[in-house]
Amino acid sequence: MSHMNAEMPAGSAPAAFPRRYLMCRPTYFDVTYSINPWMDPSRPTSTEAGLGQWKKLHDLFVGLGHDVQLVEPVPGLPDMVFAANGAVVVDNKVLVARFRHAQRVDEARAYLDWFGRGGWSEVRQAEHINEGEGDFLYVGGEILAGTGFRSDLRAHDEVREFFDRPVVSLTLVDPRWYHLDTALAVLGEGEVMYYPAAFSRQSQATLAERFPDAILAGEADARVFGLNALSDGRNVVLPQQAAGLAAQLRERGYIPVGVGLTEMLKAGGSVKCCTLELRAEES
């Protein structure tokens, strides 16, 4: 792990919160299939490297203040790691995936289970194809919501009246960038930072308009899921490759902090993918 951050601008840091997230041990990590241009079965993986790797990833939300909570992993699921995908939580309620792939179609009754024991005020499995937090993303009380490859355009009118939250519609066209969340990413209240040329031109303009000020990264850091990057508001976790944005970053005020996923990049995957935030009602 390595820590990107500099000398921060006088008076312009963010300020952080303590989040709470849900992960997932990587104890059956592999890539046996391919769902995605990331993923290569003949290619070498190692899941004593990418336990190794996401124990790393867990240890540091921890020591920045988190509440890390696990889910079982579960043989025969290589990619439950990836717990963003699992569910879309805002408000107390629970929107739990229902996956594209035939690979990861179990991966959501583990989810059920887990958050039916959990006390949320309402938990339910989505009806249309819906990819949790891969494809939708909670920003200044609305969801951005990816469509293109994985989650259906019908998943987002759900979304809306299940959350009951203002929904912007979002299309993604480059395979490489197969889920919102590895060509956007939030850092706070109202900001974000995004590769544009994942998106169709509509929707270019589309994210312009709402977010002039945002932080446009180039293809060289989002080919290392740059973008799939974790904010608590001051903190940014993101793939150490991605030096771009992190400079970007520590210019308007945040500290990055770099983390090595190098083997749940053969995946497809890195930081958010790993990570879904578990978010109870605003005051």
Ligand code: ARG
Second form
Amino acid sequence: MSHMNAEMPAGSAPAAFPRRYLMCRPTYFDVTYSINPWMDPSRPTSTEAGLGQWKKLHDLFVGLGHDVQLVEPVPGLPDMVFAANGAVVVDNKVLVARFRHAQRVDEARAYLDWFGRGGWSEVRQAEHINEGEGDFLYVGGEILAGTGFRSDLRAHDEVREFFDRPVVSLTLVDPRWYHLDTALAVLGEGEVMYYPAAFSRQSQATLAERFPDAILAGEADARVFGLNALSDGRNVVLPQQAAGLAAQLRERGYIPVGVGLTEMLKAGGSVKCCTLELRAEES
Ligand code: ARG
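Given the form predicted alone, state the structure of the form predicted together with this ligand.
In what comes next, the whole complex appears, and the chain from above leads the way.
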């Protein structure tokens, strides 16, 4: 944890309430395999540039007043920087991920160990394929759950039972938006933004009914992972290329804070993917 030298970025404001985040330094970051359409192992990556970009994101969260904890990166697990996939944490209960692809399966061990150090009312690993907050997003007392590419539909029932919270299943249909958090972001109590074309017709109808006032993203913003954003209820941290969404957010009274995470984008991830929210108290 580093609380030193953190400054509030110009134009931002103190968080609506401070959050607790878990992140993982991209010490071993690389694109050595391809498990989503953005990953091209023949394209060079720079671990050094990745480290610099990640540190800016980390320091930004600290500067906004959030408590950022770190899980130790493991050699040979180049996607571990995407901490959002490690677990779902709601009401101080932890359901650790079970990854779909062999290349990421061993990440779960690191999260089991980290959460195993204590402080949680319950910690266990999911039985069904479950990619953590990549596919499970808490909004206003419920959990929105993605399926289609990664998390198994049976994991949605498991999450409902484990957390004893309503779960709304949503089906993703375009492999470029393979995790729910690449196509939808929670902004505040009951408020979201999403890219409709990433969802099945039925899921589009579900979203339209539940969130009639949602911000709808266009394809250009969705392509630069503008929806892979993280809101603290006031500041919305998102890729700086997502200019359209930034303007829409400003109109709604949010403060968009753009960051450059071009290295992570090569692996198909951005702001939200790098950040797991630790929801301790019942809300
Ligand atoms: N390369 C990683 C994968 O395909 C990226 C994960 C992005 N994480 C996320 N929460 N969407 O698994």
